[in-house]
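Encoded as structure tokens, the following chain is the form predicted on its own, with no partner shown.
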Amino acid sequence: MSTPNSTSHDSKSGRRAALHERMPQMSDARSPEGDLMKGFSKLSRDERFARLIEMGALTEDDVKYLKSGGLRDFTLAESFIENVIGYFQLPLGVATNFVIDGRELVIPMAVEETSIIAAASKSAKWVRERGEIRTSTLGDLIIGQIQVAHVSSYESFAERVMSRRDEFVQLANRDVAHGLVARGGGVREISVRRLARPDGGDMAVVHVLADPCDAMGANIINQVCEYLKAPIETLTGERVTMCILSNLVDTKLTRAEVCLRGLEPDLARRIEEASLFAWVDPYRAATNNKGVMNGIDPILIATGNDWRAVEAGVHAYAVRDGQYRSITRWQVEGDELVGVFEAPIVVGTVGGVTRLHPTARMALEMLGVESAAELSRICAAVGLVQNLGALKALTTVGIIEGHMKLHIRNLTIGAGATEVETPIVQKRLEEILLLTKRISLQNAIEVLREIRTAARAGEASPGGALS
């Protein structure tokens, strides 16, 4: 079986070259010339493959791999987790119409929820017609923590650790993080924090800050912290109780900004008010942020990244001022609607599953990313655009018109419709949704029952089968 792992270096380089060669044609998002994404959702699967090959997003080997059903190598699965019994596959699709920092991208997304990819693609098209997406990163350091649960004298502990700070940094880089140092990263800084205990005492926490380059860095930062445990105990006479990385990486933030022009003032104000609702009310913020992660998590899964770590960091950052808030803000500025996402998105493009899993490798190649920072910026941009689409839908047609209309597909399958019956059931459910503004599995079951009853009656009558 051919997999992306067996794809030659030349074919991968060719893919990037094809994307870069086509980029000048695609730089003007409003120009129809070279727009290979037009009508993409209406294409058959084979036609989608052909279009993606023409773009340079996929190779012939990638298509063979996907058509074969993806990863089936249980030896590889055994290296990922314990007690392997099989694979659980998620649908892998692509979001279209994204132009991020001037680059047109096809976004691979592994997700099971109806409407996410469709909404992202539709909203991205709106943005490319009315504005642009800009991204940046703020900081590049991850955090490791060394805990001393009961410190006898915080002042003495902090003074001693900080007096040897530079030495600890050098030792950690020499003996543990030398691989990162060779790539331009490594441990950069050490600091000490004081935390009040409920019993009135003090807890001390040493923060180790490191640049992980293009790795997520969890394994290496944990190793550095464990390595520094002994010298810190020897120096201070205190007992280290735990060493672990932090997923609240406020020293490495990702920022995305969407600017839209020429909107109806009333629509822009509605979106601004919806954003304010999520900023001041944690009940709304939780659902708002889940919608943002609808855009981010599928990319993390498709590229083999730790989506749970990113979720934890994003939600922790959302409560940094003591109240859980939206991680996005939309505001009207003059004649523009400007949206901003800012939160930690710590990802990797080297090591671990990102390089071992052939589908993850293919997804990274599809994106054409050269660094972890670039991948994090793409995630932030897609999350912000997903949020925009949700706010637009909620403040205009409502959630039923958007999400539930697409959910009809799932209801039809759940009711047990055959391939022939599916389009008939879907059309009838759309009519019910339009009339009642609600739809359920029971509606689908009843519609299917009516169709089958009519079909049996037609077969029993002279010349009659359901047409």
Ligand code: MEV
Second form
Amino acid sequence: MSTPNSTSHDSKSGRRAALHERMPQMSDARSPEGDLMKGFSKLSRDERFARLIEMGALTEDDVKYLKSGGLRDFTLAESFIENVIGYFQLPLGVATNFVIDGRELVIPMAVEETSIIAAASKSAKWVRERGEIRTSTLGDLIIGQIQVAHVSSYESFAERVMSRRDEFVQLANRDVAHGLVARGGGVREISVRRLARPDGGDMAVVHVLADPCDAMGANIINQVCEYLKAPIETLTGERVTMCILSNLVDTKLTRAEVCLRGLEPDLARRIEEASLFAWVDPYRAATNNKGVMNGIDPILIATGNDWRAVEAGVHAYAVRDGQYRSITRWQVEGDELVGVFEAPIVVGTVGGVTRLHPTARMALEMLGVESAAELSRICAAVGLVQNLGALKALTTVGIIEGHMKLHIRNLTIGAGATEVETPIVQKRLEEILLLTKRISLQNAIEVLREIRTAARAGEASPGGALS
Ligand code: MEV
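May I ask for the structure of the form predicted together with (R)-mevalonate (MEV) now, the form predicted on its own having been displayed?
Up next: the whole complex, starting with the chain shown before.
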């Protein structure tokens, strides 16, 4: 089997060189890559491959691998999970037109929902023409927690742990996190928190902060916490209840900012109002944030990252002041519309399945990311642009037009249309949508029934109907 496993170092760096050389600091829609992206969605799959090779986003080996159906090696599946019976295949697509921090990117996205990739690409084009996307990270430490459910004296526990803090850090780095230390990371800090128990007593929680470098860090931080359990118990005489990482990583945040210029003032204001709605109302915030994650989860899946962890962290961060709020804000500033995303997006570019799963490795190479921080910044940018696209649609034409037009394809397949019948059913459904602003599977079934009845009647009469 030809897989990106077999992608040589040369071809890998060739791809990156191509991306970097061919896409230097471009924010110009008339750039060569902008041209290569032109009409991308209308191309056949083979034509898309050719364009992506030309851009340096894919290699010939990648194309062979994708054409062969992707990952089929069941020994890998057996090593990932238990009780394996197969692979679940999600569509893998690419979002186009993204220029993030001046770098042109093709974004691999694994997702089942119609219109996410189309909307991301369309909104990215809008941003590319009218403004820019800037990203950054704030902090680099992940959090592990060691719980003492009933602490007899919180003050004395905290004082003892903090008095040996440096020693614990050194021990953990020497005995557990030495690999991380060698890569420039490792355990950095220890702190203690007091939590009130419902029964009036105190709970103590030790926080262990570590820099996981380019790993997501779950395994290493869990090992560190479990390793520190015994010395903490010996030192304090208290009993540790459990140890686990926290997904609310407010010590390692990712920020993206989109700035758009020269928008029609009414449109900019409407987007600002829609954003305010999601800031003040948790019911709307949930849907807004789902739309943001529409842009992020598909990248996490494509790159083999733990999207449940990121989802948990983002939603927990969204409720940090006690009310669940939107994870994005859009505001009019002078003649600019400025959007900001800020939340923990803890990902890895090493460890987990990121480098074991050939499709995930290929997706990472497509992005040409050098670090986990870079990957998290791309996720934040795409999430914010996805949100922009949703807010623009919601405050102008509504969601149905863009979403349902594409959904018509699914309904047509769902109704059981053949290849010949498909364009006819789609056309009729588009007419119904235009007329009634509504469309359902029932419509598709009825349209198909009518077409078949007409075809049978046509066959009975000279000339035929569906010839
Ligand atoms: C649908 O998958 C996502 C949206 O509902 C997001 C939003 O409402 O902002 C369109």
